[in-house]
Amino acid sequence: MAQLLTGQFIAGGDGIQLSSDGRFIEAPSGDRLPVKNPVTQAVMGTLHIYSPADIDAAVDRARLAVSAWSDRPLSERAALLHRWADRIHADAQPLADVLMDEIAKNAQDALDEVHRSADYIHYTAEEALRLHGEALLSDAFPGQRRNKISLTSRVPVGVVLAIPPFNYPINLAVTKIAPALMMGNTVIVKPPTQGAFSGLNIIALAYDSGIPTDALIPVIGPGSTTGDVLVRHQFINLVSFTGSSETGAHIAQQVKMVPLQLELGGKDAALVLPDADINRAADHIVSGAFAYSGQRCTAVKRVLALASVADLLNPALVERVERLTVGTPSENAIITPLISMASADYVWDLVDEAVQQGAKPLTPLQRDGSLIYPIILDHVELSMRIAWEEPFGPVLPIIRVSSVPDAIEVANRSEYGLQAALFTKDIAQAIQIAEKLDVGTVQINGKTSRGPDHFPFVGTKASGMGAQGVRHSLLAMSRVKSVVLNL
């Protein structure tokens, strides 16, 4: 039995799977699940898939640890949680290898999740201290006289389901494991293939920092396959899910009376108006745009402008691209290659179907296997795919509106309802527009964006069903408790 010692990291292991004692083990037999890397497609390892037995271990595993876990005082969950944190910063660069090698993330950026990770719990863990219940009278309602009183608190909802994507495999973990933990659950984590190294690693210096490992448990597998399982699960308390918006719908139909957190798609638009500063709105809608290559649910997805406005943001918008570095994650390029072939496909496809039907494109139609150069597509029409579908990958369509009511509208009209970006001088005309946007945020001057992580995050319509946060997920992984005194 090879236990996973202080200091080690597992990517490229092979097999990996629990032991009775929740250290890592290889696992000798069953099947396998190849992580490639995205880069070379070289296959870096393999993981042992969880049978449907394994996930009843895990989850009654979890479900027993409730109490113990949720009885140990805020505080010292607390502590522990700092004493995490504080492993993550320490050994920031060698999780960000293999972050680059297991995603593609390019180096600064790669080394940029692993210590927001950190501060995510470092904060998390004091913010939970500093939530408060309250006492309320019975003479407060009409006809009652003072003789109850109603004393609340938060308590644990019990096993949580974490599922992060490949996207962000440490940072959307550790924003559903540190406050379901600090709220009192205890937490089944099934990393995303892609991005199961990482989530591994984290979750051995949870142990090595003291967390039980009863109270954190990784199971392996397929979405398709372990995933469902896992939503269906009877001692499954909440579902937290970062993905797909057609996952997310596939797994609000599965589960039953329990709580769900989701975060999923988006179309976010970029809505340039006659006033706006064209040189700041470039630089943000480039940034927004093209970081990552364009893998997040937060990035700028369609640029909505008058005629006369694209007319001036396009050479801006082209220069800024021109000047974006292609290549790989240890080059720090910032186009890198796309998490699979198959993803690289679907983009390229919406690309080509839009200019078979008139889209023109502003820069080079260029790709080398998975790794798509950056695309700038105008006179983008509403009867294209790539105007309602989102790509996942670095191309940016602008559609050219009539008015600003006509942005609006097409803003509005997509399906998804996560982020837009505002770029105006008049603060009163963005405020009466923000108001009229349906989507969770509006960033007004700037781009779509997740951060920082105590601000709320939330989606509308497919874009997501409950808010996140630091405060908002704490409060979405507990529950009301009251205890009424009769005097």
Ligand code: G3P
Second form
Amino acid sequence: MAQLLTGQFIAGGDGIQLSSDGRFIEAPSGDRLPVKNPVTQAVMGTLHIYSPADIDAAVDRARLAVSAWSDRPLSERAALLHRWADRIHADAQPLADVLMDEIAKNAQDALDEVHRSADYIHYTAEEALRLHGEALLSDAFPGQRRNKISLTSRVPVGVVLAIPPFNYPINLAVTKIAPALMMGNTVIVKPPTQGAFSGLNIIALAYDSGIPTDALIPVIGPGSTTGDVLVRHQFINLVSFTGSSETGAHIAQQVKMVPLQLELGGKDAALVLPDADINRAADHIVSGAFAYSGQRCTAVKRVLALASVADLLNPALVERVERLTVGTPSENAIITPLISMASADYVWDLVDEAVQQGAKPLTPLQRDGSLIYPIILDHVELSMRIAWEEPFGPVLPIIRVSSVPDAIEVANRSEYGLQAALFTKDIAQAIQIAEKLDVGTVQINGKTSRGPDHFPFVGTKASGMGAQGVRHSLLAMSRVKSVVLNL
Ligand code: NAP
Ligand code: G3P
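Can you swap the form predicted on its own for the form predicted together with the ligand?
The next block holds the full complex; its first chain is the one shown before.
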């Protein structure tokens, strides 16, 4: 059985080969990158950075393996992925322990991410088995006789580059890997530096489950260097990236003419209308804004409400925020230290600037290193940076609007377009407003959220390109091929 990684991880030009005892074999070492536990600052282990030659070797192995992997029967690929998912379920606790230590995600959320990922793999394996092609007859088109038949199917694109972010290093890896493998591609994964051990652990379990070591290959290194080399690599046939909008825009300028999937940042607005159920809205807004300390792309990152509604809503928000547990991941606290001191500094600067400009804190402004206590800021004006930027931390701006049309206009003025939440009892009105919101998904009377993972997940504007969600991802990781029979 593969030993889960928390210590030294060695990777090099020949990729990773599991030795008989499940340990990774030493490989030529490159530069080293220590990975620290963001809470304790203790070094968890050391990553060996792939050299350009290592990267070329890994991508070449993946390229040469596409034919053998895609030639395996679809049902066989599905069986291997089911075995992989079963292994992830079985090893969920040790996987979650590493995840918790690597990204300061609380124990329950870490365990949930692992099980959710295994469920995703199972669902994807099944969905791929039912992606059938079609036969088209020529005489359906004017002027044509029935002398041609087009047999269409979906074929792999080749080598898929999967780049997940730190906040879901397992789930947002498998949401790329599973559809890519099922559609016959091989996959290069560049895990986030903070989260690399978790990414490597699930790859080790994939190998243990029979997925070939040249069908799924990790390439280790900082995104700014290793990532740049990979996205430009001549033998990468599709780039699937999840991360910040800034990095996504950078990648979009680097890639060659290959398909690009981008899941990027968000500034999801919660619009609370005068007839909303205030308690329901407060429950969902607090949960949506502060889970994993606000480090979710789909976190609620601003509330838009009429002044009269805000006056009713704010006490309900404060009451719930005061109940949020603050502490360490192992204590299962909702609010834990952010991924880095730099992240915490960024959040704190946005809050400080807003307060200097007149925003009113409804909760104490309290920070202990990279731990920021949950903050609600009322009277956030549109002139403030926090009204528009993505803090990726436990802060919730309340923006008072003058009318429902004003709320829609402010919501749409954001550069982001991931999701929005709308709280009202008038469903007909909700549908009409939803149609006016320039986002990928509108949640009516619920918090903004990607799950369940077979639902479409789309970002517009600076929030991304392409559609995710099991079926959409299977289609995105493949292309149409037509074979025409001339009778
Ligand atoms: P990030 O800094 O953009 O990094 C994301 C991933 O890209 C990491 O694996 C990173 O590697 C890599 N990377 C960095 N620079 C790169 C480059 N030049 N070329 C190729 N890869 C590069 O984002 P993050 O801090 O990990 O995640 C937080 C951000 O992601 C937030 O903005 C959040 O909204 C967004 N996000 C969006 C979604 C979504 O589904 N829409 C989901 C989760 C997160 P290193 O770690 O080694 O730098
Ligand atoms: O930020 C990661 C994104 O995928 C959020 O997922 O399910 O927490 O909304 P979820």
